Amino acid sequence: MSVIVRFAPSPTGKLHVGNVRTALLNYLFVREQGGKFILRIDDTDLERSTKAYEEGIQADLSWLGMNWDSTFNQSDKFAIYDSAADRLREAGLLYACYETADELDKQRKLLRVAGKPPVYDRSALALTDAQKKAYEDEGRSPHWRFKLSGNVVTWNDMVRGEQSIDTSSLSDPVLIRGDGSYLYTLPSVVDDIDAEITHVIRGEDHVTNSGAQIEIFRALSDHLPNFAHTPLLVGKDGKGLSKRLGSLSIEQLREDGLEPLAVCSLLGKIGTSDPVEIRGSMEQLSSEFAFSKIGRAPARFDEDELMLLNGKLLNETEYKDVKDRLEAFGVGGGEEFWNLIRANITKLSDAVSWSVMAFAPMTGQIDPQDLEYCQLAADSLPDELDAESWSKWTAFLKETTGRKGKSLFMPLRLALTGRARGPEMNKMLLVLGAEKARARLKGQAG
């Protein structure tokens, strides 16, 4: 069997880390299996999609490394899931609902209050021809309902295992809104049938919907998929991530500076047995991946986790790999700087600071208390520099002054650097030069 998968986002807003982790593990998955992955756009909402967001999920998905092997627009294929519609009516799968929102919320209410479950009351089964023609003659349009059987549907879920969803618990979900509108369920169910979709995996919170979609599946086709319901994501705190998706869209991440590869090492591993460590490439990640290993837990999405993974495959990353972004950036100083430099960096754009600071005039940091120090330093520096120099350098320092640890070498380095931390000062002595450092020891710019 051909396994086929999709990744299904709505073009109404931004793609976020948490439908981004979906995509992931769809992806993961087939290209393991050597599958077919399939982008299909869910705009069947004229009103609130775009094309501008469709354009954005598009890119997003590409700056990511997953690329789709075909796509195509739910608005493209309309009079499909007329057709279906059509089918469950003829089979009186599919009926008339009058009800409007309040009425259905106060029949709702009045359930509770009776302590049963909000589960619609079908009544709409009952009406006439006649009372429907007065419905319609107020106004009202229908929405339709789909008939669940009241069975107990049965499937084994890759990730969840054995799962039944006892249908009569449910109320008879709505297809088709009173404007004509389908919501998502219907144009889903038909688009798996047609693209032969094998696998749904997708969040645990389609768990229920599951039980519905299996049985309208049933009713059109006998081609059912497998069923994979992933725990959602969550923050370190363990709360939703809801209030907080602007930040965590992926074109925010994109514009940070964030790698793509670190993104999705982190998210393919967050929630499973592997640890959650920098991979190499989409490839190894997808050689990895199996249903297995997810855990049941909820899967907690860390962005200090995100920061350090990928400050290390950076610190991990070849030269050629990032020279064409650090000259765009305005990074100079070649292969030479930025192996020096990619240790004390959490995103590229960081190395535009050490940049300015190695490459631009600028004064260093001096405490009063080191003026002399500095000083004495500044007219020992030898003027023509070479690997040794700095130890010979703060050798004689060490045994002029008495100094040592870290008072003789972090007023240096600041001076130097203006920061308490960075690349190995011998190497960053000889990239500064003689003359520069030397003006930075006696707090001009240089």
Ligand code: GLU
Given for the second form:
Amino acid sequence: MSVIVRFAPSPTGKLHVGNVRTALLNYLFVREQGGKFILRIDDTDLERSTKAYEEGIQADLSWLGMNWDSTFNQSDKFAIYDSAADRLREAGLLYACYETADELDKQRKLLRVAGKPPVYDRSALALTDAQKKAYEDEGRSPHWRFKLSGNVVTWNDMVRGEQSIDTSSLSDPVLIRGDGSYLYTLPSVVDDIDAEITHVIRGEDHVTNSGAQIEIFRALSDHLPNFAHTPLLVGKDGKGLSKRLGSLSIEQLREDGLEPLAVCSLLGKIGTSDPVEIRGSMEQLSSEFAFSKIGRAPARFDEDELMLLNGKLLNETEYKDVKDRLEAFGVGGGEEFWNLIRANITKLSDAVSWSVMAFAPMTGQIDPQDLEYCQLAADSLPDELDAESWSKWTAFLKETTGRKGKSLFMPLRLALTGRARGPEMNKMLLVLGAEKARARLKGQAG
Ligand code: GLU
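Any chance you could show the form predicted in complex with this ligand after that form predicted alone?
Shown next: the complete complex, the earlier chain at its head.
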């Protein structure tokens, strides 16, 4: 059996770290199995779905290195969903309901007050044709519910183990709204049958759905995929993702200049028994993938950890692999400069400020009270600089002026770089060279 999986985002917003992790787990699994990865665009909600979001999702997945083997839109398949709905109607499993949202709300409140679970009472099942007609004459159009069996549905989840959902504790799910539009539940099952999906890998917020969906699978076909429901992401404190992190988009990470492999290494490893470490390629990540490694506890997403991994990845990155991007940023200095700065940057874009500082003519900042000190520093700087120059030079200045700590170093840093924080000065001095450094220490453009 060849493996076929799908990632099924709704193009009603941008991909964020949570849903892209679902994409990644699908991707790593299927590549490890040598199967097929389908990108399914869940755009049955025509009002809220946009082409721009759809294109954004594709751009994000491509950037992350998750290439799909085929893609399709649910909005092209309404005729197929209609015929599946007809089959369910004929089997007596899809029934028309006429309650308004207010009426349903009232029903639920009454049940709650009576201490009962707010499960739909199925009164629509008892409606006669005349009663239905009367509702329709009144201007109501029916919504359609799937008739659950009332039995316990079980499956062996690839992450959660034996699962059972008692469908008698669920409301019959609405599959089609009063305006004729489809909710997610039925189209997803129809497509999973059609595309012969072998593994449905998604977040554990879908576990209850699976109970109802498995009954719909059985009503329509002999095909039933395996299920894997993965724990959701939480913040580093173990609580739910903050609003900001929960909506942290992949586009944002891309614009921030993060490395796709750092994002995939983190999202592919958190919540698993593997250490969270940078991985050299998607192939490596997928060769290490196993459902058995995914724990039941939520996966902790920590932005600082992402930055750390990103920095580590850059530190290991060869000049030839970033050359084009550095050039696009306008960063010169070649391989030597890259090797000098790569250990000290968190994001590739950080190279820009190093480059500006190092190569563009600029005047540093000199406090009037440090003028004399900086002049002395300029005069005592040797013409030939090497790896020892910074420590020898500052030791000399310390001894001569009696300055130490911040008052010794900060005026030099400000004069040479114009900033109070930044590159390691011993290396920076080498990049600047004696002539530039001297000019800047004298308050001139260098
Ligand atoms: N569009 C659904 C979602 O984003 C897909 C869920 C599924 O994978 O079945 O929640």
